[in-house]
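As structure tokens, one chain now follows by itself in the form predicted on its own.
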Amino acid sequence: MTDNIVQEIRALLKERNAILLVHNYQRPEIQDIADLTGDSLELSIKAAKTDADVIVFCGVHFMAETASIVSPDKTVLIPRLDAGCPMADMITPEALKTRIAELGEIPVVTYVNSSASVKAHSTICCTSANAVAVVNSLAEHEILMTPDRNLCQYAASKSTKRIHCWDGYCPIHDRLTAEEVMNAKAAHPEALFMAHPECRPEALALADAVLSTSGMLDFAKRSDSQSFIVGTEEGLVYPLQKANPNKLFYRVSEFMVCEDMKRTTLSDVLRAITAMTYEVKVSENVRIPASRAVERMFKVTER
């Protein structure tokens, strides 16, 4: 049955000149049928460079919005409309405008894990990989960083700037405790602990490396170590193991599971490409200023 669904999906993707993007946290069977896997911005950028007419994004809603921002002429579909992001929901454009009014006209650095409408009210975007570089690229000494307080605190620890942190967080990463990390280290003393900067500072303090998901994949591949404790959503263990079959990867906690990332099934993907649902389209009045914030980030990383 699964083989039949996969064959149908691949045939329809070809028929519609579509490309299937799958985030690193998705179910293994979804990752296995992807044209491209990776983190959200990385996927959107790569898809924009293809001649595909349709992008099917297996991730959460803000990721599909990002694809629409960078590929306005392509049709962007998300298989599950209810695949959201609690952290992205912790900030609204209205709340951001209120905070800016309170602080004065200072730059706003917004994590790409946010809605298009919030990006549109931001000075510049950042990823978990380039947050420190983006923050330090700004001439101003005082900035506001949204929406992830943990990524903000991590960036602040690597900067001399005064950074105001929005009080948002990823429930999956934020729940990881120092005790859980120490327990994992005790169980696997030979393993290096890779932590995502969305984790709390006390968890990051115990890390051998603080990395984005793509950074973890690269680090594990290049490292001489043969075993790793993975401090991010458990879905990343699958591509890590797949890319490094002779190395060992351990989940840092059994609770690092994002329900939203696991909502999408093969049947959902088939339905999306069959019926061409659900389309995510960012309006031009939002897309243009959001795109400016993203483009400013690219200029920093290209230096």
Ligand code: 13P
Contents of the next structure:
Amino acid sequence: MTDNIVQEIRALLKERNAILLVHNYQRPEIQDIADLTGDSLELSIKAAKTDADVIVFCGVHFMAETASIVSPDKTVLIPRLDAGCPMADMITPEALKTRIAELGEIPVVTYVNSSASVKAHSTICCTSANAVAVVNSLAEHEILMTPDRNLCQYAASKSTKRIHCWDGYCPIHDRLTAEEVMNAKAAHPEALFMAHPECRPEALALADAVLSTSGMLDFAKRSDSQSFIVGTEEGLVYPLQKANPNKLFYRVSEFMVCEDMKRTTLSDVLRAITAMTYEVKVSENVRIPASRAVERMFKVTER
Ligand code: 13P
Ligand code: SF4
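Take the protein just shown as the form predicted on its own and give its structure as the form predicted together with the ligand.
What follows is the whole complex; the chain from before opens it.
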């Protein structure tokens, strides 16, 4: 049954000259049929460069929107319209404009986990992979960073700039406590602890490395260590284990599950590519200013 669905999906992708981009947190069976898996930065770069006519994006809504921002001539599909990101919903363009008016004209660094309309009001975007480099690339000393307060505090700890943090957070990463990390370390004293910068400062203070999801994949592969505690959404354990069959990976907590990332099933992907739904299209009046912020980020990371 699964084999049939996979074959149907692959045949339709070929027929429609479509590419399947899959985030590192997606279900294993979705990752297994991807043309490309990756973190937010890798997937947005791939979306900008692909020759495909159609991009099927298995992730959450802001990721498909970013693909539409950088590839306006392509059809971008998301298999589940209800796959959102609660952190992205913690800021609106209206609230951002009000804050900019309070602070004066300072640069706004916006995490890609945000809507296109918030990006449109921002100076530059960043991802978890390049936030520190983006902040440090700016000439100005005073900056506003949105919407993730934890990523913001992490970037501030690596910079001499004065950074105002928006008060948003990822409900999955923000709930990880230092106590849970200490417990995992006590259970696996030989393991290195890798943490995503969306975790709170108290958890990051205990990390051997603070990395994006693909940064963790790279780190685990290169490291001489044989075991790792994974401080991010649990979906990353699957590609880590697949790429490193002789190493051990432990979830830091059983509660780090992003329901939105887990919504997409193989049947949803088949429906998406069969019916060409759901299309994510950013209107030109939003896309043009949003693409400026995304392109500035690409320049910093020199794609
Ligand atoms: P990455 O860009 O590190 O893959 O993270 C995206 C995300 O949504 C983390 O919660
Ligand atoms: Fe958003 Fe957190 Fe889910 Fe990432 S893990 S998509 S930041 S809610």
